[in-house]
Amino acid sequence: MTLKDVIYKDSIKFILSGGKGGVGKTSCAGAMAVLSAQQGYRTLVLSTDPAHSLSDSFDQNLAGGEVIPIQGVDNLWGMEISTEKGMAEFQSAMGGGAGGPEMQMASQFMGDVGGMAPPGSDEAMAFGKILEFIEDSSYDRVIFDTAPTGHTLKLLELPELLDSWLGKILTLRQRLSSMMSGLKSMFGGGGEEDQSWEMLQQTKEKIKAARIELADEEVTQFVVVMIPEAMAVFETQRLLASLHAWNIPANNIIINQLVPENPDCQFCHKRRQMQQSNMEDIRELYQDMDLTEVPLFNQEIRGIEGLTRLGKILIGEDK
């Protein structure tokens, strides 16, 4: 499946822009993004790196936490996500206190039981939001720029630290709830439904639709970005590794900032003498995925127009 594919195909929801810091995850993502408008496709591109550029790539403020229109292309919206917000949202998705009356007096006699908050922090924020667009049908497709290698690994790890954080908290539940009965019955509180254990069993199934929208190839598509480096190449296979381990599926690698052949210029015919080297490794290592190059810009990928020319460059539109 080449990257015109990925962007073009209908079915695909998730499209996860990923690799190194400073490899060219952003303008990816976005490029990908102003495509999948430009094709009338409902898109939102959103950042989950902690240090976002998502604003300076599109040369728009989309700072706040807030879905913002981009101005200048048809049904595109942008986001970066807000520490505090997207936490208290992520923590409404996993059902508020969904430990329930249990949950809060255990807390009180054993501090943090067993390590059982919930896990992540950024990574949380960004889980949550595959969480509520995996629901939400207000958009065709949500392209992700995500962070640098490590923390994204510790994303695609969340489904499952979930489900245990989870079956923990539920099995305490279990151990706890006559206890609570018989306390309740004692000062009258016997009445009030308790909702905290629905939201639970509704959360856990909400993870469990997210492993299996990740997982299927014609849902999900995680584009790897990098550089013709030998530091990126092992990140890279790193990257991979976990994918495969996870099934999420990455069948795309865009090799960007490939210097341009220029006899005059004797630091640029060394320094694409290493690129070359390294791109015959890269070309033997993944010779079963697809592989995108991209050359170096004589300037920075900012705006639209350049976000525009990338994307064709993506798509084999423009060499």
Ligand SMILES: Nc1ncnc2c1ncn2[C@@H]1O[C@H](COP(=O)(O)OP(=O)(O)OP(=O)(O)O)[C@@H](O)[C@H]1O
Second form
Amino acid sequence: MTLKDVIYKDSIKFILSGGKGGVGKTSCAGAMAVLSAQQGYRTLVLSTDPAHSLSDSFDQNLAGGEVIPIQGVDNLWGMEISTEKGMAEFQSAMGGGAGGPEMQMASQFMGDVGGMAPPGSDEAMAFGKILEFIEDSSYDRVIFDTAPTGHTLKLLELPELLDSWLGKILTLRQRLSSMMSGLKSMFGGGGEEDQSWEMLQQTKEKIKAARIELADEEVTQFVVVMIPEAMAVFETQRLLASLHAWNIPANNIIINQLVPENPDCQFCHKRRQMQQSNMEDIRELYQDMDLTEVPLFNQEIRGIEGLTRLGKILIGEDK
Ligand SMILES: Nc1ncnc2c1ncn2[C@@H]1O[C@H](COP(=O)(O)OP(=O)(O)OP(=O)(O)O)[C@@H](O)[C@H]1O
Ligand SMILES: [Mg+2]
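I have the form predicted on its own already, so could you send the form predicted in complex with this ligand?
Up next: the whole complex, starting with the chain shown before.
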């Protein structure tokens, strides 16, 4: 499946752009988002990288944790996830706000139980957004501009972690509830805590649904971005192994920043030789995947114009 097939396929709801630091993840996410919107899909491009650069890439302010329409392209919205805002929402979604007595006891108890602390906040929020947009039919498609590999791997292992974490809490709840009913009969009980438990149960169900959607290659595609250099190859290997382990479909690699032929420039010639030699290894390593080559531009990729230019190369309509 070429990148064009991915972007123009109706059933694809999530496209994630990921890879090593600085290789062009944000530019590629932006370019794919512009293509998707121009094709008529209501598209949201979402940055899960705490060091956001989506605003810089689109040359528009997309900060503040709200969905903002992107100027210059119909059907396109953008958002940089805000840590503070998202954390508060996530905590309340996890029932942290309600805090009935059972919840408080459970969290106190959990403090004593190793390995049951809730997962990291940036990733949790980003995942909270995935859950939100899985249910939200306002967009046909959400394109994720992810953080460099390590961070993104943490995000992707979250469904499993959260699932088992919530599972443990819910089991704990069962154990506590008989004790609590005794206490309630002594002090008089409210119904509020039941609501927060119900929310946890619902969150667990949502996570289960998300894991199914994220593993379905008709719905989700992780597009790996890399440059033709040895370090990037190693990191891509690790990334693909993890994606495979978590059943996240990945069939496309963008190889970015290829130095064009320039006989008058010794430096360019040397770099090109090095890259072309790595390209041979890359083609050999990733025979089963679709590879898209993108040249190094003579300027930064910025604004709708730059992203549109990159997009044309991604779908093979320009070289
Ligand atoms: N093919 C290219 N030609 C020229 N410049 C490029 C190309 N691809 C990316 N760039 C530039 O390289 C810089 C880094 O790109 P980008 O922000 O897309 O990478 P990233 O992988 O998202 O980085 P980070 O890991 O910091 O999030 C930007 O200034 C971008 O304009
Ligand atoms: Mg980036």
